[in-house]
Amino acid sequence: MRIQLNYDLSAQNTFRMKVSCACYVEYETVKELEGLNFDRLPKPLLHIGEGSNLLFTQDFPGTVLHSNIEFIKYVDMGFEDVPVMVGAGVVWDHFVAETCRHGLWGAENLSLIPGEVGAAAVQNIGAYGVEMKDLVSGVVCFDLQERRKVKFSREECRYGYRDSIFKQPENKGRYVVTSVLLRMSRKYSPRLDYKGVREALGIPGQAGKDGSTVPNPVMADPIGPLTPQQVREAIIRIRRAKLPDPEEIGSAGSFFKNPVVSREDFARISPDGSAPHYDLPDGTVKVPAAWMIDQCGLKGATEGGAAVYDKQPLVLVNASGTATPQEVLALEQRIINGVQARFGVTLHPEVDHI
């Protein structure tokens, strides 16, 4: 276990702000968490995986713990579902990267998220047609507030869009993930609903209006059976095109959820229908943020030393590396001025501001 107050959070968030907090803390165990004394912590507590989904907006006055849990355990009975135990601390994409080294299928549309996996079971990440509680069976934790160990089955998370029973407001920071149990399969199972997945794969496909594919019936996988290497390996190429990278510069992913609105306002918003746009069993109507902020003439656009990603305006990078968070919010509240001014719709975060 490793204690240091005043400690400098630079390294510990990917958007690479420069920020501190009381006191950090990382263990190694569950039973090194659990023997912690907390009262004498200082407060709040701030639980964070690899810092890639967060923008530390001041100092942290609190306790920031971070998890170094990492073990990956398969529970093979020999059939088509491979269940897996995985501590909370395994970055998120070296599980994948594993998994798909075994040929399993599951993770592999996930490849190249950062993050750790305890986080990634907090934020229900999802990318390509699949999202996190497709694979999670169930969660453990340590309830802060009564000190205990507890279990979450996926029901039991309430599993939303980027959002999950962990993040809302009444069990917000109350409990740590400690391990995750997912389920793998060696079922042949491909997701290749995304145009820009089967594009990538050289697979053919009718292209829906919202970047995703009605794949022909007739035609599966013309090129031959795939391997969830090659999948992981097609997915790869995609996020490497179009995001930064994390380690040359900062940034914390897709910062602004994408908005969903009702048939009557996407018919405002592209009245002949051309907007890019994924049409929902509710019959509501998702929208690409990323759209959004490019039709405002905002892709590229910088305040102070914060910038909207060139390639991909989703994405807000500290492109001077030297940005502050000032500087991050101003643009971030610039961006949601222009979309509200032209679209009249309200753009909102997908990162935790801390």
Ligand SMILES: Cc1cc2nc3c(=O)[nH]c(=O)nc-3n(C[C@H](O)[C@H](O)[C@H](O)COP(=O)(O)OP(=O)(O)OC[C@H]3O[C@@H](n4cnc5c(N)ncnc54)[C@H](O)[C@@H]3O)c2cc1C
The other form holds:
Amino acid sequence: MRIQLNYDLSAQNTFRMKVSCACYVEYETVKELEGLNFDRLPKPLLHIGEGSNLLFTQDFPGTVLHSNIEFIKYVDMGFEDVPVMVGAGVVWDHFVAETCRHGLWGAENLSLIPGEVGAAAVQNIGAYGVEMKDLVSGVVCFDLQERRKVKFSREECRYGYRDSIFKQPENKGRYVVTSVLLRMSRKYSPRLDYKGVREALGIPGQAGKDGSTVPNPVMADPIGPLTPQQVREAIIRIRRAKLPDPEEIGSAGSFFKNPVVSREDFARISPDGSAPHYDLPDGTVKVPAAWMIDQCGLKGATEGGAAVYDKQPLVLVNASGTATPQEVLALEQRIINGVQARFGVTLHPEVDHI
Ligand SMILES: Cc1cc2nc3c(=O)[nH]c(=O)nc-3n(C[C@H](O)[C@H](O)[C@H](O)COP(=O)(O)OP(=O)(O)OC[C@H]3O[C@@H](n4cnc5c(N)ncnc54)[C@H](O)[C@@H]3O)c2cc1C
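For comparison with the form predicted alone, would you give the structure of this protein in the form predicted together with the ligand?
Below, the chain from earlier opens the complete complex, with every other chain and molecule after it.
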């Protein structure tokens, strides 16, 4: 266990904001976590993973906790389903790489998403038609309020779009995820619903209603049966082409949520209906925030060292490497104001502001 006072968090957030916390605690085991004298730690408490979905807006006055619980345990190498217990501190993409190497299906579309397994279960990470909830069987936590171990079944996690029971305001900061039970599969089950994924794999397919591609039946795949590793490599190629590598340029991924508007509002936003959009089952319409930001001429816009990423305007980056939280916040506000003035729609950040 490591406990440090006045700790510099620059390396603990992928935005590379130069901020500090009053106290930093890194633990190796559940026992160490349970044995902490919480009453003596500076408050509030904040548990982080790799800090890839966080924007620290100032120095943090309390204690930042971080898990080094790292294990991957194959509970059963069953015929079809393969349950795997994974420590919360495992880097998510290391887990994906390992299961793909073993030929297990399930996580390949979520390749290269930054962060750790614990946070992935909190955030319900998602990409290319797959979400963490599709894999989770259960989540084991330490309840900081009751100071005891608690387990959540997948249903009890109440997963929604980038949402879970752990993110609800009444639970925020209450549960520390210590391990996650995931259900992987040996059964041939590539998820190729997204046009870009099929293209990257060289598989033709017809366009779906929302512009995505209707998957061909597996046997019709002209390049024959795929492996999870092949799908992973395709996903990595797609992501590398449009998203900044956190090792090279600071960011927290998609900064804003895609707004959902009424049909009438969409007709106002795009009178000829040509704007990219997704019709949702409840009759509302999801409009890509990236398109709105681009239409406002804000692609590449800067505030000091912070910038709108030129290859993907939904991502704000620490372009200079020395951008301050104030510069990122100023850019965020400029985008919100711009989109509001042009489209009458308020963008909301996806990134947690701390
Ligand atoms: C370049 C880039 C691309 C990205 N692409 C995607 C994408 O395609 N899809 C997607 O969904 N996300 C994406 N993200 C966002 C981010 O990777 C995910 O939200 C990820 O799950 C965050 O993991 P983390 O370990 O960094 O968590 P942090 O950012 O440190 O924390 C996120 C939240 O989880 C909580 N938390 C962390 N660990 C624990 C724990 N053990 N117990 C309880 N709570 C905990 C924190 O308190 C916080 O509320 C991207 C980010 C970047 C920088």
